Amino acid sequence: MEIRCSSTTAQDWTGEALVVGLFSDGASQASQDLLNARFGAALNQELERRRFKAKAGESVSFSLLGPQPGAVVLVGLGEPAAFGSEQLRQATANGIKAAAATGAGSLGIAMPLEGFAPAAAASAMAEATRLIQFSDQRFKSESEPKSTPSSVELLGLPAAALNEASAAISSTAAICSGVELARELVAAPPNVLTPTALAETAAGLARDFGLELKVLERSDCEALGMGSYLAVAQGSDLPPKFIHLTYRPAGTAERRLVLVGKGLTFDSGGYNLKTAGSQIEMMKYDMGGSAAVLGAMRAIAELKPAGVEVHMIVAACENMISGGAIHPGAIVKASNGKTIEINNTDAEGRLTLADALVYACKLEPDAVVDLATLTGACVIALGEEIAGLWSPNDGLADALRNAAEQGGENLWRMPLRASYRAGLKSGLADMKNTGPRPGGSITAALFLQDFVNGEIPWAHLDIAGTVWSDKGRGLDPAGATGFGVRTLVNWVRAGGPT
């Protein structure tokens, strides 16, 4: 499918099928005029008949007989000061979506953006156009049908900035790849989305967009005295990866930064058993992490982002049941030497990204960022549409909200409290793995937070109820969302922490 941008406005524009955003309550007379003059006044007679508000979400079509285009497509926007970014990546999806159902091949979309930077605009009409037709069906013995058009043109754009936003295009259509590839390995079975297919999936990467790939194994990890992540991975017949993936810019790097993502390719709670109701089936998910931070280097590696060295850590393993699996109060050693008395093992995530974080902050980064699907608690406190952000550091979280805001993406910014601290005291060991239920994504960042060097700025997000949508919501389809990926890559094509 190619996305193009024109000057070209709907009164003139020729194709199969037009899409036009109208605002309700009559903020959109221009508009309405437009398509009084180009259709005549049977088709505003029409929205009459049908009742047509424009509100935000409302779409109506009508087939047309005679000259191109012969499908129009109405979407609303509801009101004006309400319309923005967001607003717009949305009413495009809505267009799109109907749009479809006409079969047409091309299809030209006219949305008001006057307020909007015109590379901004494409960006985001850009986006939408492409995550909303997302389908994934790999694991379906026979595919379903599905209407895509060959063509869509973004309308309307001021002609002096085609350029700019043909470039941003281009950029997005990276982006686009890379949240494709966190949707499809998030989705993807665990008996097929193993450790090792995540080892592979990176060295794919590695070969096709010339990035340094660096793999250890079980043994290499008990020489660093990675403790704490191996106790996690020992109940599993499947061997642990820990992969180490890195881009690194032509020219001189002037920053260099760390991703890091939980990579739990399937969680059974380990004999801390998930039980009835703990959706245990869905936990092929517990790697949406490590999904992002690969979409990330996807898209980053396409880029290509000037001096900008990306660095991208995630220890993959299981966590399962076995005569050979960590016991409940069994104490662990990370590889700072901190000691940890596990009190439950369903507490693993947090077990596999201390050692990770140890090894980035090896590397003497500018800034670490971690995601994961770490804790309930972040579900219940921010709901499914909002990630979890924690950081010591204001220039990170602000740099880190500014991206995932250009991004469509909803971070909330939680407390650290050192006070809550306390909940993790061992008798026996420096630390216990889990705190008290109250407020425990909380002490699931504090706990994180031992295991970062204090100078580096680090941040964490937690994006436990993001990473899959079992309706659908926004620009994601029901199913695994690619949720981070859009975050990061803005943040770094940025520069990172100001």
Ligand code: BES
Second form
Amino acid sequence: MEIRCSSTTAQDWTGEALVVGLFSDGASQASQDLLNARFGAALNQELERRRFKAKAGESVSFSLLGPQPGAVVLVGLGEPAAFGSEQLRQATANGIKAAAATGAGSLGIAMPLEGFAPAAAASAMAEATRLIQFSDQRFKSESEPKSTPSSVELLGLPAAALNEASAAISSTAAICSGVELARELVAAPPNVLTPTALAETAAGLARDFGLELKVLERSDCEALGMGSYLAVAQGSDLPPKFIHLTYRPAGTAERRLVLVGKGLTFDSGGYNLKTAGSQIEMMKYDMGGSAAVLGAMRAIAELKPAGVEVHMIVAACENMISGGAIHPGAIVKASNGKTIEINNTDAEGRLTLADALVYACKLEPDAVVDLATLTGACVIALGEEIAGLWSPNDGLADALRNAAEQGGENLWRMPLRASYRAGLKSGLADMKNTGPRPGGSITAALFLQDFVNGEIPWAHLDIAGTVWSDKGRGLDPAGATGFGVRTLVNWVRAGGPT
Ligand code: BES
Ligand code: MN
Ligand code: ZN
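What about the form predicted in complex with this ligand, after the form predicted on its own?
Let us now look at the entire complex, which starts with that chain.
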């Protein structure tokens, strides 16, 4: 599907299906005039008959049985005062979905773009167009018939801004490829998407985009003293893979950034086995953090931002049960020398991240950001639309929130309440891996903080609620969302501010 932009208006555009956004109040007079002029009064009468009020989320399709355009989709935009980039994205997604359902091959979409920067508008529309149409047919024996338009034209951009808008559309395509990769990785079942498969995905990116790849095997990790990560991996028949992928810019790098992703390709809970109602069958998505960082690396490798060196680290493994699995109550030692009493084997993500964060900090970066489907407590706190953000560094927290907002993803800053660390006290070891249930996502973040060099700006994103959407929402069809890619790429492209 080709997405391009033009200064052609809805009035003049020719193609198979035209999508037009309409405001719900008097401001839509101009659009009504347009519809009148192009399609005659009958269309406006029909809209009235169908009681189309142009409220946000409303849309109506007409088949005109004529050649050019053969279909019109009207999308309600609600009040103009509330119409921002999020509404533009959503309205575009609604319109494109309805227009694609008509079976049209060429779509034109006209939205009121006054007040938007042309490049930002084009990229929001291109992103919505691409992401809403994603469909994953890999595991069907026969793919379901689905109509994808071959071209989509974003109409009504100022002629003087077309070059800039086209460039924004190209960048958006790279970001969407990253989001789609993340969605595919998260959706892939645990018998297919193993730690080795994650490492192979990284190898594919290294090969296709000229990135540097290092994969540490179990013995390499042993040599580095990664007893925390390896304790999680030891119950599985599959070998762990510690994946380190690097993007180096042409010229000098002023900033070195590290993206760390939790990579549990399945989390059974271990001997603290997940019970009925804990969604054990969904725990394939416990590698959502690694999917986000791999997706971000794919986009970064294609966009080639100058001046930033970006490292991606994933300590991939499965959390399983077997005679060799770690015991609840075991004491292990992480690669920074700290000892951990594993009072709950289901708090495994933080054990893998501990060694990944120690490794990340040894690279002496300017910032480290980790993403993890870390706690059910975060899902309870923030639900499925908002990820939790923890950071001792205000600059980094703000920069990530800006990057998220720009990408249409939602982060909420949560407290790194130091006094709660007492919940992780162990009588025998330096710490336990699990605190009390109240504030469980906060103690998880505090646990991670113990493995970060305090001089290095660090942020932790708990994406447990946002990686998956049963019903679909916003630009996400039902299933894996690819959450985190857009935030990370926007932050990196801004130079990784802290
Ligand atoms: N992968 C889970 C967290 C999770 C839960 C992600 C639900 C998505 C949806 C994590 O490894 C886990 O099991 N966390 C435990 C921690 C507890 C034992 C302290 C949890 O949240 O219950
Ligand atoms: Mn777990
Ligand atoms: Zn987990």
